[in-house]
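We begin with a single chain expressed as structure tokens, specifically the form predicted alone.
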Amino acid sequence: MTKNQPIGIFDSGIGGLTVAKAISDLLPNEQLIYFGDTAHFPFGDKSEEAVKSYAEGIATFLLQQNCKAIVVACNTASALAESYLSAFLPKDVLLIDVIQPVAAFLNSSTFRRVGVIATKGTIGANVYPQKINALNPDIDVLSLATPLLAPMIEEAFFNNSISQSVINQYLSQDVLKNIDALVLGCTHYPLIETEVQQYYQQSGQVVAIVNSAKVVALAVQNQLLQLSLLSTNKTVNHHFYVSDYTDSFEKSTKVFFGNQLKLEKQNIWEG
């Protein structure tokens, strides 16, 4: 393994772009290979067996691109397939999911009543309470499945009165009352962070929003630093792949990375 090999990142759709952007901003010398499995979006309502199969196929593709690290930029895949991938991948390939870094962050915080919003798959796996309480059993973790949010965001349908209404309906549920922090437990959700903040501001509540994308980027930096694998590339050439081209993904890519990227269709499930 050498320091100038790329970092692989994958998600079912555009949500992982929030992680890719955070990593790119923090580590501009790192080349990124991104795979959005838009053919199978969303992962959140798929079976555990299906998610493991998708994760293995994508990881195999990223290994073929010579990645030194693979970031599972999807909470559902992190919840259902992280241990499976850990056993599957070569031991010298760094594997980073999006849940453990958040658990570590919360353990170092003063938050004691933490809400988590995520897909049905992530919430059903109960992985956030398990990983957070394994580090700190004194933190109360309150979880709520919010299945409408990821499809809404995937279609770039946010920052309007209808999306705000949907978000408000979820956040006003009794299970999330009196929390002091809210984890955006899906990598799509940082795209609605402003609307989440608006809900709490308008309701007079003081709630810290935990943006997993930024937390994960810091975890990637720390682990690469510990392994002496931080890149020294002077110029980088990112590659962003999707299994099925969508206009919304193309538009979202431009929002995060401007016109510097050319989206490539690579359906690894064909043939």
Ligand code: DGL
The other form holds:
Amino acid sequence: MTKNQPIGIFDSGIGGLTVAKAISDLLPNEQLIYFGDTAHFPFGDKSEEAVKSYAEGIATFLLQQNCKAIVVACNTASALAESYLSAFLPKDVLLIDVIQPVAAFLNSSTFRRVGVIATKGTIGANVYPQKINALNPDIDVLSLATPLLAPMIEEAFFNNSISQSVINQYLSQDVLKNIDALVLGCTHYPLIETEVQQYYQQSGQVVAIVNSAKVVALAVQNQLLQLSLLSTNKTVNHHFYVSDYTDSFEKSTKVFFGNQLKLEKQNIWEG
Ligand code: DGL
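Switch over from the form predicted alone to the form predicted in complex with this ligand, please.
Whole complex next, starting from this chain.
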């Protein structure tokens, strides 16, 4: 691997852009190749076999783009397909998921009752409690599947009274009572972070919101540094691919990357 090869990043849709943006802010010399598998969105309701096969197809595409590292910017794929991908990828390609860096962050924090909201796939796989408790058995992890949120966000349907009511409905569940931190365990959720904060402010609870995007970007920086693979590029030309074109994807990508963005349709699933 060489320093100036790109970093591949993928998700089922726009969620991974929250991670891509954090990486591009922290590491502006890195070229990013983003793949949003919009043809298969949402991953959160799919079987483990399906998510593994999507992840393998996307990783194969990113390897063809000569990526030195692959960031699984999707909690569902991190939960269901990370070990599969790690066995599948060549050993010199750095693989970074979005769950392990959050577990390490929580271990270094003082939080001891931590809520996690995520897709059904992520919660069902139980990977957050496993990874957090492997580092620190004293942290109570309280998990709640919130399957309506990612489709709502992918459609850019938030910051309105209906989204606030769906969010309130989920966050007021008993399982999340008396938490001191809430992990946004889906990369789509940073887009509703303000609404989540509003819920806690209005209900008078002090809960820290853990948004994994920055934590993951720092993990990418540390691991590339350790391998002497941080880029020295002076200018970078990111690429954003989707497996199926959607208007809402294009709008959301512009919010993050403005005019830098040219959306390219790449159906890796056909012929
Ligand atoms: N952004 C994804 C995650 O972090 C997946 C949402 C979905 O496709 O269901 O889990």
